[in-house]
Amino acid sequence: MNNFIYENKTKVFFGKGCAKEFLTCLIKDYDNIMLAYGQGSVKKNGIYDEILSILMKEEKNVVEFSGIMPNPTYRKVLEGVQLVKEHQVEMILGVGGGSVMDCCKAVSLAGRYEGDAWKNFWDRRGIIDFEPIPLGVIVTAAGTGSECNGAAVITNEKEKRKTGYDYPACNPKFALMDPTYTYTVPRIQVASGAFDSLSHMMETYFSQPDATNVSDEIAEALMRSVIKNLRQVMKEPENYTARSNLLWDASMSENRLIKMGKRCDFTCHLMEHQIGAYTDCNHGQGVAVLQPVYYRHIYRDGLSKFARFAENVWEIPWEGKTEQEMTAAGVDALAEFIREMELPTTLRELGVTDQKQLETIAASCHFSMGAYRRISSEEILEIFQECY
């Protein structure tokens, strides 16, 4: 293992009916709570009705930051810094998936902080030399893992660019994880955000160091969860085992636990996240069109480790195979439950109709410093090419 530092401050309450159980006494010492989600589903599926009445029977004062959309933008984010300021916000409740929490932990950071916090923190790493506003999440989805670390992946629209870092002093104080949450997600949701984890795992997985460690063997026994869970949950969405499973699979895939030692190769999120920027196209379904061919592209320059990916994941033989024969099986292998779980294969299917416009979304991209080998901008237009 190489040399790391381990941190992860959030403290997770898991299971059923965990919120009724425990978020009285994590509120207690605040009076003024921003109650944050999305665009209503919370309403619908009774969620939200469940939490305000614990939040009104603690008299607490609260002010609502409702309609935070999937990929949430830079000025989503001001408008909740407006609302904290107005309100005096001692702590924010964030309910809902990713795109809240995320939302969320960049309104606490930005909410005390007097400068530009998009250049600060965004645009370029930063430094937290101050306590953000305290944060809570309840999480209703399982995906991004985003309720135990500290990233807030946010949107420019004006600067056309999508992304994030992961600041730990940003981790919430506490999250709320009751499986029965995910069950009235769709099904093209559930299976995006599945494959959001497997791709966190991938990206962590398909880099140095490829000698025997920990991580890696994390890594291999959380993949095979999540494709054994999110086949099982595709024929039973209330299963409560292969819920409960698939939620946890997401934290631990960002939980920064896989991470130790490891370079970490973020290439297709950073690939995505541009798409994103560009057309606002679920993130989940993006990085399961780019994975396969980005790995088709990349795979002879880590061949031990495409194979070993192929036997110990997808449990594919030796017998007869070439090492690079058993890589190539191994992304068919991930490509074919790509197309199992009715993901989109192609660009065109998540609504990049411009074909042109993928040579300006290339040159805007980054490459990651932990990946196999650099690939340049007319290499990731030749992959987004394929992809359409």
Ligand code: NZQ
Given for the second form:
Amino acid sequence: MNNFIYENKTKVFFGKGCAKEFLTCLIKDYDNIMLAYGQGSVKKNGIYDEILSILMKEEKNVVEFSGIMPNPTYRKVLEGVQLVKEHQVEMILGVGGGSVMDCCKAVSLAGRYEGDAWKNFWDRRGIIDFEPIPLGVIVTAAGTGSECNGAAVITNEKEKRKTGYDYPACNPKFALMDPTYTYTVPRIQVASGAFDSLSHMMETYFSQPDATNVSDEIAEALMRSVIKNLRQVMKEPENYTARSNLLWDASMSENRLIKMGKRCDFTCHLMEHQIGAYTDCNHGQGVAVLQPVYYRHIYRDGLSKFARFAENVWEIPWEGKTEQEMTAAGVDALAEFIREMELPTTLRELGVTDQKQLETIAASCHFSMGAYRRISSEEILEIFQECY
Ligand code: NZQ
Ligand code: ZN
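Could you output the structure for the form predicted in complex with ligand NZQ, given that the previous block was the form predicted on its own?
What follows is the whole complex; the chain from before opens it.
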């Protein structure tokens, strides 16, 4: 294992009814609260009414910050910052999926900073020597694990760049996670979110060191759990146990735990973020398109780990297979699962309409220092062309 420091300040309240039970006590020290949410799902499914009634009962001054879009933009962050300053917001309460949570983290950071926040915290990794505005999140969609980390993935539309660093100081103070809140997530988003979690696990697992370590063992258990519980939720959307597992799997994929002692790859994420910056595509669907193709490019650089993935995650028997055959069977099983979950398999399905644009996107991608092999811009373009 490599050396590491582990820190996670988010306090998690998990289970049916947790918002009703705990929110009052968690907001007791704040009067001016910003209630932030997305593009309307919380109003349709009743979560907004449930949360607002708690805030009203406690006689809080509520400032609403609505309309946070999937793939939140830096412009939207600045809109939130302005509201925070105008209304002396003391706490931000974000109710939604990864996009709402990320936008709220960004507002909590930029809202207490006088300089150029994009330049100093997104364009490059910065140092946070002040307390961001306290943030609490109420999770409505499983997937990103944003509730338990300090990353705010934001798109700068002008610069055509989607990026974010994990700053421990930006972890939410608390996360309320009620699996029943995820029952109304559209089917395709359930699959996208779960695949995003699986992708976080794979991007961590397929990196050095590979010598037996507990992080990889946990990652294998989590990957099996996502696969099993996503299948179950697809059959039975209101299966509480399966929803609970998917929701907690997602947090575990990004609460830093399985990354300890690992270099971490995240090449697929870096590629997907740039496709997103240019096309606004759905994040989980983007990594689903890229991952099998990327792995067919690099598996020879990590053969024994890919064979272990086939055996321990997809439960494929060796039965006389060579390591190479075993590896290929594991990546095939992953690709088949993506089809089974009706996730897209081409960039065109994601809305990439201009094949020529792929050159520009490939040239804008950043590289991962943690990958088994560092791929070039030319190879990224090859991968994009194969995915097209
Ligand atoms: O906007 P609303 O109306 O709320 O609708 C959302 C949105 O349309 C809907 N939704 C969420 N909860 C719902 C619901 N619909 C019905 N019922 C509910 N209970 O789902 C749609 C997608 O929501 P979004 O938050 O965009 O999805 P997700 O959770 O996948 O977040 C994606 C964003 O997170 C970033 C992605 O890049 C992307 O911008 N990521 C953040 C990470 C992090 N902070 O650690 C890591 C990830 O790798 C990822 O990059
Ligand atoms: Zn992701």
